[in-house]
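Shown next as structure tokens: one chain only, the form predicted alone.
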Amino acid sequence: MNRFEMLQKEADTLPGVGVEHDAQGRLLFTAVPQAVPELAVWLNERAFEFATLVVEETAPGFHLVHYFFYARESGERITIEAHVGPGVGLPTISDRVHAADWHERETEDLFGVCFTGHPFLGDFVLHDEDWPENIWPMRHDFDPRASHPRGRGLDEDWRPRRLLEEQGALEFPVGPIWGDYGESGLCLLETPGEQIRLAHMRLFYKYRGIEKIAEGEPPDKALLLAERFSGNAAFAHALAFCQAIESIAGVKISERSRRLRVVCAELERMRYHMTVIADLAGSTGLAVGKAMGQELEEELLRLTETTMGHRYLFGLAVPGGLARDLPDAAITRLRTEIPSLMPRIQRFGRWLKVSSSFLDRIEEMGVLSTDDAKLYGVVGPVGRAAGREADLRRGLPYAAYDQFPPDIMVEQEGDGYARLRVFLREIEQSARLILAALGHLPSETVRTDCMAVDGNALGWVEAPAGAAFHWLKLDGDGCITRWRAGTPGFRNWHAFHRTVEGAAFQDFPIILASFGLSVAENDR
């Protein structure tokens, strides 16, 4: 009896749960609402990781809620589905699976599905001062083109909520307007002195509703949204979107395109990580280090543009493979310039590691404990720097990562220095993966016909910042009826406050830079 059969046999004994296999080879658990929390705990105890939550409106007031789980080491996937009707809530699982906390809050705001027992619902994505009550923008009857009344606005006597009551305590707002290219987000820091005692994050100032805009559109139009809502991880999100389409269509892409997708993904990872490292150097006042990092970032961008056709890889990933092949000259250039660039990147990393003023600011700073990383389901380099051996390139291999599995770069300290080391080591590994994937490339087409209709599927990637999941459902005409993008930024912002609380005020921008967070991935 294999593991799936054992899980199915065990689940058959759970009250209120039905078990079956779906078309994509995963176990599907259909559960009455009251059974969902215990079922989620049952999966957690068997080393299944919460991936994302998706809601569909099946009829006015009726919703189908999908909870996606996967096993990090063995790769099994399990979905829990529960139906809820008008006025009926779902019991929260956030008290058992805390990584689902923000997912439930987002769902309540956008669909009006209430998660009973959740301690803090409302005023999350839809800020009360901008959005009136009882408007749910992801429901079918919401018209995004119509004008809607504004919310209550800010009262003159409005004050942000405050928890710290000791004498001399004050609340210090950072944002929501930032200098440079930082996007809108508000951090409310509570303190009785110089040490941050509590931190509250308020994001979603520019909620764009791209998932709503995509409804009724063919996949090629929605793909433009997928690769542009967070441009610094454009290829990753486009790839996850395309893999969902390919799964619905049952299409297998060519070996050449599988390998070249690895090349594109790792080029994007190298550039993304270098951006984070440059920002981290700048946050500590290391102006020369920031300039050096930005120079290396620019060289990676130029190499990407000259070989792939676009600095941020726009327009390259398409369902069925890639929009265009790499000419021999581009492949030769990558094989030549990646090895010549790596000694400079490694030298830059060594200089950072021996700069005492830099190390003094990042060592033992912004510590994310292994327990907190697990509790919040933190993903990507930030999670790996806190001891989480999680990487979808190994856990759920896609593209050609089954042939070129990366080593998982893990540190234990969970501080800013651990995160720096993971970013640097992953850049080195990305370079090795690119050269390996370019070796002995078969001469094949890079695009296979891919016409997907009437189905749903989950696509995933290990984006530069961590695990990303895109769920798509198409109708009989091949148009999108529901798209959900679960991003690493959404997951990691959830845990960020844990690393700030207890830190000094002057360390806040350094901790923020070391996380490499994306606001745009929340404001989708």
Given for the second form:
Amino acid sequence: MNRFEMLQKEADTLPGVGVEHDAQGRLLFTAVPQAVPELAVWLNERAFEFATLVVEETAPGFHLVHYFFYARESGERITIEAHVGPGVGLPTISDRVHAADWHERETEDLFGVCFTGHPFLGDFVLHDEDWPENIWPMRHDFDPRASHPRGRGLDEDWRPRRLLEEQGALEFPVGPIWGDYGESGLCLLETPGEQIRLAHMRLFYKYRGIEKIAEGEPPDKALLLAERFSGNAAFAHALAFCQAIESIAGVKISERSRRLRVVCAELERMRYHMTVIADLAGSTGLAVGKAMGQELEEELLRLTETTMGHRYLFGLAVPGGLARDLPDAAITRLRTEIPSLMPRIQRFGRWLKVSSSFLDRIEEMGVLSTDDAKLYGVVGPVGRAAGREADLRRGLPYAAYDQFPPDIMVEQEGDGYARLRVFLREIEQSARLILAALGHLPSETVRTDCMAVDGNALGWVEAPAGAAFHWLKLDGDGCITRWRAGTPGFRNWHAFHRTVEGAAFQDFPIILASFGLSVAENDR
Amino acid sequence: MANWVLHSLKRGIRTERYRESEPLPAGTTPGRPKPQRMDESAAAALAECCPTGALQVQSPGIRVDFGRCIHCQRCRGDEGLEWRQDATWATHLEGAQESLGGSFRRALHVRYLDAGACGGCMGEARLIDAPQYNLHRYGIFITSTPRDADLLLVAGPVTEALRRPLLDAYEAMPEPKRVVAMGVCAINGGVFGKSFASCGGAAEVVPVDIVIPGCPPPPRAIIEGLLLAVGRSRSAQAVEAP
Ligand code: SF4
Ligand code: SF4
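Other form of same protein, the form predicted in complex with its partner chain, not the form predicted alone:
Below: every chain and molecule of the assembly, starting with the one above.
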């Protein structure tokens, strides 16, 4: 009996849970709401990671809640499903699986499904001052093109909630709009003077409601949103979206397109990481370093444009493969330019690593402990820099990553410097993968017919910032009835506050830059 | 210890010369579709494949409304339209305030404001400062506070939650002031459109003088837009007929 069968057998004995092996090769646990928290703990103990939570409205007031889990090393997948009726809540799992905390808050805000026992519900995606109570935009009876309902506005004497009770303590707001090129979002820093004691992130100022406005649209329309809600990781999100559709349609794509998808995704990762490094140098006042980083970033963008037709890879991923093949000239160009760019990137990295004034600002700065990284389920390079060996390209391989597995770059310290090293090494790794995947390209079509109707599936990728999960449900015409984009930004912002608490004020922008977080990716 | 000053001197000047008459370095711009003459059925088929209505049939061919084109590339390819690799895209809107003159021509302070933009517009706006483009040579500076700003550069569809901050920033700017909307999102909401969560463009909240089409507009196009605001670049057409 293999491990999966053993799990199935063991789970069968749990109270309130039905177990079946479904068509997509995963275990499906159908649970009564009360059984969910215990089940989540049971999965956690067996090294299953929480992937994402998806809620769909099955009938007015009735909801089906899916909790997706996967095993990081073996790639087994388990889903818990629970039905809830009108006015009934689900017990929270956020006290046991903390990574689900924000997922529950979001669900309560957008669907009105209550999680009993959750300590902070309300005022999350929809801010209290500009959204009325008891209107849930993700329910089907809400019209996405309706005008924005009027909230009660900000009272004159409104002040953000403050926890720090100390003489001279004050709350210092940063945002919602920032200087220079900062992304909009509000950061409330509580301090008695010098040190940041507590930090609260109030995000979703950039909420564009993509999952709602995509409802009823055909996938080729919604794909435009998947690419553009977080344009610096456009290919990654578009790819996860397309993989979900291919999975519903049961379509296998050609070998050439599987490999070219690796090439595109890794080129995007190289550029994304370079952006983070340039901004990190800039945040410490290292002007020449920032300029060099941005110069390399621009060169990577130009390489992307000349080989793939768009600087941010828009319009490339489609269900069934790729919209266009890469011409021979583009492939030759990649084969020559990547090896000539790499020594320059490595030299730049070496200079950064010996600049003591720069290192002083990032070493032991913004430490994310391994325990916190685990507790919050931090993903991507930030998680790997804190000792978490998680990478979906290896754990749940997609595209051609089964043939071209990346090494997982792990560091233990969890500080700004560890993150820098991970970003740098992952750029090298991506370059290696691109050249390897370009090695033996079969000549064949890159686009297979793919028509999906009536079904649902989860698609996933290791986006530049970490694991991304897109769940799609299509109706009989192939239009979208529910789309959920579970993003690495959403996951990692949740943990960010832990790393600034205890830091001095002037280090705040540096820690922020070292995380390489995207607000747009969080807010959707 | 890395000697950054030495490294930077050794590298020499990396800023690229720019003349509108010369071709741009490869990869600087994604380019955009060219309006073309063709028979009506071919034009109708192309208009049909455009997801945003940017391509419209106008006899004898197809015209392009750049304010809607999101560079999805679906009209590109063998049977599609030819693309033009330029970046002078900014358009001075009809009836808007004229460009800023006098000393603003060589000293313009810009407040960039993220009103719900994705990483595309954010990334390109950051790069106008990259060595290849070197914004400062034009006497254009990015400032953090609206009180020092002559120009507000808005990206993103303006989400409902950022409507108020955008208006506040605009009101805090001293006169004379101009507003530039960059990216199709800021022009009309782009792919997000007007919805319960987004206003459908900057003009719904503040008066817009100049628009820079593109999704995203590349750094060169953004710089052209800023130069247009001080009368140092020419205005492109918003819609081009075949
Ligand atoms: S590239 Fe522009 S014009 Fe062409 S189909 Fe896409 S949106 Fe329409
Ligand atoms: S115009 Fe395009 S690139 Fe710019 S914010 Fe909108 S979707 Fe992103």
